[in-house]
2 protein chains.
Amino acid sequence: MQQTTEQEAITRPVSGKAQIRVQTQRERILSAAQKCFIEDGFHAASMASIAATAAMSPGLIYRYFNSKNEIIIAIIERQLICLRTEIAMLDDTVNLAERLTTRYGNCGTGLTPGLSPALVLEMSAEATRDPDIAAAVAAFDSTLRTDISSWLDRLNRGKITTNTDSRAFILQCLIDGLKVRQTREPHIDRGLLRTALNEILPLLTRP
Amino acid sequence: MQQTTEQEAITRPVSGKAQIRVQTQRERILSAAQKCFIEDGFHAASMASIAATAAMSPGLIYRYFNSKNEIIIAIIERQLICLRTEIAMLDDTVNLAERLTTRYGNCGTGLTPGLSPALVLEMSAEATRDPDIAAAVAAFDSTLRTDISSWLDRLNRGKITTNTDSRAFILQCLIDGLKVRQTREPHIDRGLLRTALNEILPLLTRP
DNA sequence: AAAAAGAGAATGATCATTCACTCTTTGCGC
DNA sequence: GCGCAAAGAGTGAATGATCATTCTCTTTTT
């Protein structure tokens, strides 16, 4: 089932209003299939779930996706993104603390759209499992960690930094962990959480 | 199914050799449930494989577990006294980079018994979801917190430290971190690790 | 009227759990 | 020690529910 070979679901080019039409059906179907998996897992949200969710007929789901599986990688897609965005959004180092302790509640229980940390652990321990999967996170993962580090090559332009790699592993982790601690504790003391980044993040990023 | 009043599965009190078979017996099926949930994960894995992998009938583990989610919350109990121990064991500076990068590999694929970085991770995307587990994963996390921040007392004793909270904090995002990025790159490379590590860690638990 | 979009019941597979049954151990009077 | 009944351990097929996917039919659009 998920060593078969790439096929798009909706293969005809149609006129510009169809892709439209297309497009905005598959946007509904994610963000339906999207909810019920934060709700319940991706093994344990039912098609018919997704559906009643998205307000159609279980078959239509499938004028739109080849499979449950289909809609599990696309979804994965959308959090890495979500995911890489919230880090490009870096800048400077002040408001990294400040930032991350922001975000560290407000996409806690899929109320927002955009990132959930139960789908972000789900996916990890899914990639040990899935080599689709797998596949897509690990190459995600360098771009990021080449992101992460290319930013502290930037904000330590001129300065002499030694280890770059490192410390984009360090914070790699650190941004992981705090996911799972979002996922264990969502409405934990944002004075410790807003603390204890001050105090690391400027001993990562400075010098 | 996850609100019943608690009620054990084997009420009975039996002599001490029908006892141990019921230990022996419940230690077997849950050995085989976490090579299976590991290898499938929580929802994915059948009763079906899990008896086959304990090399019984699917009829026997009922007889000393009422439910699969019975088996599920057990499995979990474990892992986080793995990871308690694991912690535990911790005692100097010098030897956490060392010890955190040995471990880093040897538990990955559910090759050894103990503690595994994707059940870890489901675990925590599951508490999201089910009470019973959030409750047994948050009253954990607390005592788990405590225990880094008295050892980080311990490492400190004379010297006046700040901030030993919001420490203990970035270390268990740390080590969070850390398990998520087991299950991604399970073949990272050791140097990077090490390095990492021995950059971090000093800066947490000495000044 | 032809084509596309949609609905929703039918299909077949899978799964957790139970049940009726067999095999094994155990306690016990002799 | 010895045979024997009863309890415990174990089996695996049956049950009923659920689920992904498909199929046939209806509605809407072009």
Contents of the next structure:
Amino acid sequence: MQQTTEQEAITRPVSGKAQIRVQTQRERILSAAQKCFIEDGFHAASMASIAATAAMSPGLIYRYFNSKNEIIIAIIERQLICLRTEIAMLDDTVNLAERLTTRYGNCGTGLTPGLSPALVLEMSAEATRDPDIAAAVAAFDSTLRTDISSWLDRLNRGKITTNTDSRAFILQCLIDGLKVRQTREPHIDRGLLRTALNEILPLLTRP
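Show the form predicted on its own, please, because up to now only the form predicted together with the DNA has appeared in this conversation.
All you get below is the one chain by itself.
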């Protein structure tokens, strides 16, 4: 029988069970990496420490990611998929002020989806030093802004007369600002936050 070449092995279709295993292992690594990045920062967190946190060998991690940068970019891409799915499901019944108030201080804790503020700041800082991460963050921001603009169009069925792109930009800045604020005032008065959001959000989301 003819021996299977390396290229044939690479291009051979992967079974459903194998795909699930690959995805499970990748998620395990990404979750471990997030924990290490938050606790130690990107530069101090090594592939060895990520492997130890994931309870697997460093060699196994390299089967799924070639470098720490690939892990960081995969975390960014995973978060983008999560947020795009959430935005696509938003309708005119959503209470955005209440949702943002509830999530303030809880993102990345397992109580609500999303990255922790500390990790967001780490990624933003790393994007100023690494062009690959900068490109991933720029694509993240651009795609998310487009999705927010499309949501505003759906929400108001074309009734907004001013530029929805500019509203989406300001709304994105507001949400990003709340992320940063969480690192400085994690225990902010939720009543104050809710009142402030209820005053400003209608100006951005309604005609």
